[in-house]
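Quick heads-up: it's one chain on its own, the form predicted alone, in structure tokens.
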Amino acid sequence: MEKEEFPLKKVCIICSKGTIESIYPALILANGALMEGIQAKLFFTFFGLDAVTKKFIKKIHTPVVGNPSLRLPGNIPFPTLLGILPGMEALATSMMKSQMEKLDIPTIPEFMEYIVAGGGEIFACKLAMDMFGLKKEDLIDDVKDILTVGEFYALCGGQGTQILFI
């Protein structure tokens, strides 16, 4: 017996840390889902607030203690004891930043941008809105609304969806 295929037709991404290697994957599977014809929402919760908050969206770094896969040049290892020297995040977010700016990836607000205009959502959460004491007029402009969880899963239903958690 063949099985019934449904294609993928919506996709619902959870971004909940604000870190370049966190945020970046919640916008390329977005972008590119878009690409493909399939829908798009983000919800932004937790550290991922920074992702979408005028304070910090290019304020995102890129961590190294604990990192253990952090990468130099060259795919060498980044050695994590060194993490704990001052100016070596400020070294590796900029060293990231300059890999993707080679690459022609765009930045965390142009990103937000041509999600926004591909027809893609953005959303923050309620609860870590509160939890932080931001407002809306905290967030950049592409955020559509501030939701519940439960509110933003009642806009991930339907057959073909898949609900990503970053």
The other form holds:
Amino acid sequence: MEKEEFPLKKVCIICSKGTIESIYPALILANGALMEGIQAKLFFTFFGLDAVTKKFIKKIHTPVVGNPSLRLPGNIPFPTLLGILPGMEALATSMMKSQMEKLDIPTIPEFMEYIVAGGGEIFACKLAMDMFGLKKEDLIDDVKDILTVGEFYALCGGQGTQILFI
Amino acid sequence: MATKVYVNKEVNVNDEGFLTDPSQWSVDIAREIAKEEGILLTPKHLEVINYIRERVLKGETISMRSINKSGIVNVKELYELFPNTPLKLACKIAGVSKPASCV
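Moving on from the form predicted alone, kindly provide the form predicted in complex with its partner chain as a structure.
After this comes the whole thing, all chains and molecules, with the earlier chain placed first.
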């Protein structure tokens, strides 16, 4: 019997962490979907909310402590003990950002703009906002709405929909 | 290799309809490819297409961001001009290969 194939039509991406290596994949996957004509919805929760909070959107870092995959140029291991030194996180973050700039990867605010321009929708998690004491006015304008989990799931229906948790 | 005839000229295409030799491209061919995709080419479309050709023929990788920074159109306008799959569609009409870009 021949298997019927259903092409991907919609991705619903949940971003729950506030580091460069969590936020960028979420944004790249959402934007990449839109570029292929696939619908995309993004739900920022927990520390992922930093990506849509005015105060923190430009302060997203890459962690230098407890990150065994972090290496210096030339694949030199980066010991966690070094990571506790002041300025290390900023240094690693700026190196990461300059590499991304070279590859023409949009910044986080640019990605938000692209996603909205492509018809994607960006949401913030109500419960996490309550936890962090955030209000709607603390969020960037690209956020369409503040939703409960149930309200987000209600947007994730339909054949050819996938939910990705990052 | 597959070929296709546009405005009485035979051009080489891949299985997705992208021209494999950008030098076979002409504005008339662009109009025909656009028509197949349901797009009526305007001067604005052509501005974007010429920009893409210029960059790609120089060996650069084209991305949404480079077009956004070109000053010709922003991302929203790019989606309006080339709906659904803006970068792919614009490259197809521009007669260059499918963009190998995730962004």
